[in-house]
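Take a look at this one chain, the form predicted on its own, written out in structure tokens.
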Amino acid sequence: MKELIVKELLNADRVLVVGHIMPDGDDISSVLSLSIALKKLGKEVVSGIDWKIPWIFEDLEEVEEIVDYERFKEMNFEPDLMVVVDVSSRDRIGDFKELIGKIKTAVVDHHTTHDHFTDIWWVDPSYGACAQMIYKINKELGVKYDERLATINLMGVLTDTGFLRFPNADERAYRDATELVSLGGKPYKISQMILENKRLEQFKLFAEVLENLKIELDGLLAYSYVSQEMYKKHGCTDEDSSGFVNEIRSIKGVEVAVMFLEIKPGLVHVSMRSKEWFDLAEFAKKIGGGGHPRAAGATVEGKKVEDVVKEVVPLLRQEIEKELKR
């Protein structure tokens, strides 16, 4: 199916670029990557993203171009394709999935619980980024890389890769890594701005997560939460929490770490990773969710966050231990 995208990407003029509510590196850095590539061609692009930027991405110039979907309808920009990208199901694209039925529609994707929601797709598991599947389809479209597009490129093979160390960080990651660096890719500059730009407010607030840790099966699963008051309580945003989930996971003998964030009032997202062996993207089907095998998550809604605690951990405990007994 790439190659159908390609040759819809070729013939059509305006192209809308949509990335997933809650985005992350790699999804912003697809969403910017096709982007930019289409510009160089000459098409008319937009670039959207249902959900506000979070501010550690505000040093990326581009960003401030990607609108949500009330600025979009503002536009009266009308494209002859949507091309959805990192994004599993209709309901990860907020307000933009209206627009699903009404024009033509195409979706990169390498997430496992994928539904093919749209008319064409190019679904991939295998790759460890969404961004790696963007560089296969610039390349395709003749596009002429720069500094600038290698950089914002290469933001999301090593943010979804945990900078190349996950188990998804396969000798084709460390390759397309490896080619984007020859065009310019700068990894000190991505690495400075993700992992080296935390407030202290962000301390703060994850000293009260360790605070509220829990921890069981003999130190297999890890969780804690954020509640709305926590996050007033030092000034942060559910931005600011987005990493905590991987911290809990590096915990000598964790295997799967959960954050529970309640990032408004009635609505809980659900932040699961895991190290070896337990698939995080089976699990996540059952609580409503999806994702990978070693990232996953799911959000509900209506709910305070203690009572999704409550839901969430016994079910999860339960799954594991069925794994460990076979």
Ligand code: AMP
The other form holds:
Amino acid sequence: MKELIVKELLNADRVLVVGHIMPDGDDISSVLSLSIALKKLGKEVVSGIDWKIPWIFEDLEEVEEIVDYERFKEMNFEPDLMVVVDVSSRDRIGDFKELIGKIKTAVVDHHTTHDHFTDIWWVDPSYGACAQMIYKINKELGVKYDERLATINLMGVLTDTGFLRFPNADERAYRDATELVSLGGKPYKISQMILENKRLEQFKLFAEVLENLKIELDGLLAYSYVSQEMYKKHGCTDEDSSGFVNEIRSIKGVEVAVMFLEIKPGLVHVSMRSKEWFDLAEFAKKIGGGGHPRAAGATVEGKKVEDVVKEVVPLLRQEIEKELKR
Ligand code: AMP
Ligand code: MN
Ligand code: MN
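Having displayed the form predicted on its own, please output the structure of the form predicted together with ligand AMP.
Next comes the full complex, this chain leading.
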């Protein structure tokens, strides 16, 4: 419950705020917005994400303060509360999961597949972005917003709603975004950083992705992949390919888009998007992942990307066909 989390936050002196691995805009926004707010209230705060922060977010100087688990251990920081944000299950926080059970842990999350791995939680999938939930908490904490905090908080609202154009961009998302703009948030700074900041290498990699694109089920299903070889050939990493799946969904007639990303040798991330009716949260759970109805993912270890494609596509095809017959 939100009230309990607000109370715990007010009582805590030292707080560790943790986000998920393979961080996205909403995750980084949620971690930083809560961290900045708690610092404004005079608390000692450490922000943790056990993953490399994608280069696209490096324009935000605040991301420099985010530590991975190894650096966190070196700090000898003893939090009296850990708050996990935008996270649906314990395996999504990397090695910070070792702290669960040792430190009082609360979670703020908006995933439909949330699996309640902490004692204290506020989970509400009706929010398009976790950053909106953080905004609500910060308001209740009485935090004063300035341009930096408003812009960083706005980043999560914009990125998880596809810049206010996905079905989760409801009236409340528009209202929260408007309020954050009134508080000094600068949406153009976020769109420049996220949307107008691409490397030419990304386009070249995407061109190869399009060459390998498969379209099935009368155009409803579209998928492609990036192998380690392809990343290397174009001088790219997984940080460069996170937007590809949205591009593929934008093809006329496509309901389900999937990108199979071999982010490291032996580690394949399955990134999925749907447009109107196919429930990907349900499907992602079947293959060991999670997410939202229109955006979900799963990570498969110990297999080559071609093999993951061969395993997942028939299952997905089957589920889409089942839905079509309903
Ligand atoms: P992505 O395709 O990686 O952008 O992820 C889309 C959505 O699915 C995000 O909300 C993620 O939090 C969620 N998600 C991605 N990968 C996983 C996973 N391995 N397990 C659970 N949820 C995931
Ligand atoms: Mn989110
Ligand atoms: Mn996220």
